Amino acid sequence: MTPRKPKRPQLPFSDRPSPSSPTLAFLTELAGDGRALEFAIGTGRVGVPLRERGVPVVGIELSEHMAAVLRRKIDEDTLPVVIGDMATTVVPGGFTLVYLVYNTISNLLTQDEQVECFRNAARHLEPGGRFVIELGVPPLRLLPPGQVAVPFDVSERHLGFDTFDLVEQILVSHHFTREGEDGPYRRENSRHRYAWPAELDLMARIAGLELERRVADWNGSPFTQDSTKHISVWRKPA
């Protein structure tokens, strides 16, 4: 396997949650008394907050410059972060909670990438332990027909759109976004692999792992088939 350098967006440290979010709340009471493992920890948006609420916490990131970043907020003591790829690297160790936050799974770009992932996650995991995913469902109900195009984003300093590859299941996110007031726009996009819920329940069964439950939110709201995302937790059997 390959691994590619992240291209999901960096977020400024300032949007990091709060001490009070949810997401810290529903993270902090899965890992319990446990260690919990951040596949692509990026530059600690989650990690550091998360850390700093007690958990301890040890991060995986591919990307040295977005470890870097995060190692000027926090030493390596508190926070030991390995170099390496969500798939196929591993620390010592048990942990009793894994997580992956912001639709980071879908960089890995095939299925058996994915798969490797989940894989990667049960052997991290004591008995008991879980493996959480945040994720985006697929807006595919919103194509007009004929059309692989959709828009989520349209204000006067950015334009972004995604375009689909329906057979590959590959998502291409485009950012338009302008430098200044009267500026030029820059352009950037980026690969993703989109994956129903039903199918990473499939790729959780096949790593020994068992659906616990999934929520729309961080909140806890009820998932639904008009949620735009999901909170997924699948569980090592004990």
Ligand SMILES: C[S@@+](CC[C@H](N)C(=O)[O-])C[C@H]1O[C@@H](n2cnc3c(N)ncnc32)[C@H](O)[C@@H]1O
Contents of the next structure:
Amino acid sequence: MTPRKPKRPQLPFSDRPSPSSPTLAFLTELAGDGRALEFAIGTGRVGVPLRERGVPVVGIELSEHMAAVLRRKIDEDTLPVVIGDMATTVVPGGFTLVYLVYNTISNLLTQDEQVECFRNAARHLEPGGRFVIELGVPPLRLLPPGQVAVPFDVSERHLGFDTFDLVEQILVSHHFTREGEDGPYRRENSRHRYAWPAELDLMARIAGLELERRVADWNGSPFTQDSTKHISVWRKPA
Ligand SMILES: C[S@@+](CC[C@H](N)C(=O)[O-])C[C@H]1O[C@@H](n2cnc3c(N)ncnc32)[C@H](O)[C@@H]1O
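Could I see the form predicted in complex with this ligand next, after the form predicted alone?
Complete assembly follows, chain above in first position.
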């Protein structure tokens, strides 16, 4: 049987593409002559090549393990990383750019934590500085009434589907990955709080930031009602 692989126009949690040059160009332009702070820098997928383009980058990361993987690529003086929660951790100095990509604001599972994250971004920005988020649009149009799950991958070795708690705005991605030729299947889940762009705009207002731009991808394509993700830029008033 030919494996079916439904298009998953939503939060691409399971693949980690290298950042494209439009991503790096977008962030480099916004950083200007200043410094950039990456919330949840992970293994430096974006932060390391951005630093290599000449932008001074500092990272905040919750996981010591992820930071250790980053450290194999670049030394502490060139790209400092502070271990802590992006919603509350404060690093010294001002920044022209704070960015949080790859859907990672959804790792904060309550509205309060997400608001704190916006406040923390604003705290680090110099006047005129920008906060950038990359996030999927909640894929609720794929969930008709009565349906409990939305598949996003049905292939030989992997079955993946999302379930939703519409009251708490929680999406759980379920992964069943076959180990070896005949199994067994390894099961993994990840929980995320989804938020509409308009809710993020209110969080930004609470933090004293103004929406400057919203586009559908790093190339700057227009954001429309069919867009499956957005790149949003909020600005701290000068
Ligand atoms: C999907 S990865 C993205 C990493 C990187 N930004 C990238 O684009 O490749 C999510 C990262 O967020 C980190 N993370 C999750 N919650 C966090 C929090 N509250 N504060 C800081 N980092 C967090 C995880 O440890 C993980 O490294």
